[in-house]
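A single chain comes next, written as structure tokens; it is the form predicted alone.
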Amino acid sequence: MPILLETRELTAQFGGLQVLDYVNISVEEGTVTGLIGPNGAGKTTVFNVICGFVKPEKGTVIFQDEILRHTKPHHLTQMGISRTLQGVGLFPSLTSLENVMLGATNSVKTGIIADSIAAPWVDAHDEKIRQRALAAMNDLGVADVAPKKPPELPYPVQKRVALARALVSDPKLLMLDEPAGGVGADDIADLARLIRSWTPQRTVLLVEHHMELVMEVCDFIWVLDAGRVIAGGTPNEVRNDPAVLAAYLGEDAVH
């Protein structure tokens, strides 16, 4: 398959600390590609600097046969990339839905979105937009939460409306950091059954450490240590590999 997104030579320094060193990875199109290792290995450092939050020292990000220059958070949507934060990162001043529909475009009117809910002076763009919120939603089996406000639901329930959020703007490359934190078997189960359901129709970069839902669901698992990419390759190569089983300090953190 094509490749969809690559970095080249990532290098990036916090305070003296080498935290990417020349990072090489790539994923290719219709695929769900994990980026795993310990704790401070790198890997969210290595979205943020695709998704523009940290500029790299040196290196590449490619993405469409495109490089990314100045890229900007706010300018994702617009390229086709949509990512979610570690924990849920909804507004909790918001309803469920209204933090939905900021997922599909950074052009929505803020009066708009803080009465949007049936409200009759919706605009016909808005009015889209909340109708592929409430969509991406029910796809997700959370659309009769939508007047709710994040801080009423359960945890579980947060992580799918954040996951909404993420699909709702119909990217060609979806970011999931940490989708499986804080939620218990039962959801991870489902989790998993949604992130395969997306492919090949779109394209997953996962940020995981739970071993268990990584080896499930993806098709090529890139692994870092120290900043470094020291392996690279299919969940069974990935599993047996000897520097994966030394970085994690036994062959249980990745079985």
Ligand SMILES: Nc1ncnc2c1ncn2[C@@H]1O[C@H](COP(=O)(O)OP(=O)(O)OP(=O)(O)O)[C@@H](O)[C@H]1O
Second form
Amino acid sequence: MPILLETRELTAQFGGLQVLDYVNISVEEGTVTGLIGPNGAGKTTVFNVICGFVKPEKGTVIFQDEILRHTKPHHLTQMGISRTLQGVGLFPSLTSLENVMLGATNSVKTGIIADSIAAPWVDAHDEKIRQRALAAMNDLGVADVAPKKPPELPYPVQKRVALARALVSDPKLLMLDEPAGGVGADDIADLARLIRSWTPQRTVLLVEHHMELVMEVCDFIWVLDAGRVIAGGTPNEVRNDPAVLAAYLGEDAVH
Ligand SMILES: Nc1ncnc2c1ncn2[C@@H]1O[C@H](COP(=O)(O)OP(=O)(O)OP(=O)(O)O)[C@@H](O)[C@H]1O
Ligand SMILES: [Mg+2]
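I've shown you the form predicted alone. Could you give me the structure of the form predicted together with this ligand?
First the chain shown before, then all remaining chains and molecules of the complex.
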């Protein structure tokens, strides 16, 4: 399968701290590719660079054979990339449905402004988006909470709403930052099934600490430690890699 996404020599610093150090990873189309590593390894920063939230000092991101030169988050949706945020990242004063609808729209009028004014911004034009959002929520088993606001919902339900928001734009590449964080065993089992069901039509880049999930769903795994790629391979290769085991010493075991 062709490579859908690639980072080349990504280098980033925060206040003198080298957070990414020549990070080269690639994601083959139609796969679930994991990006794992201990806390602070730089996983979320890789996501942020890919999405244009963090500007690297050096390096490029290639998506579908072209260098990504986006500046605004809505460009990502247009290009077929969507992500979930570590945690939940839903707008608390919008309903779940409105939050999911935001994932479908390319409009710059939405986002923080929509949240701060909580305006009746859903017009006739949005009826199609509304239906798509409801369908995405239905797929995630959360259509019943459409009128509720995120703070009224249990955390695992909020996570599903956030997933629906990422899916509603029908992305080619779905980037998930710790989708299993803070959810229970049943939800994790559901998540594993869901993630596998999205491929090969979609490609998934998965950041996750929950090793059972990672090992079960990933076709390929990149391992970051202190801003550097220390390993890349199949789940079995990575699981038995001495450098990976050493990086995780003092953390939860990778087995
Ligand atoms: N905006 C920022 N300003 C300063 N330092 C930051 C910023 N964002 C991240 N860092 C630092 O960069 C390093 C990498 O952080 P990052 O969030 O990418 O790690 P991570 O692998 O996602 O970790 P975790 O598994 O805990 O989510 C950490 O040392 C973190 O403290
Ligand atoms: Mg992170």
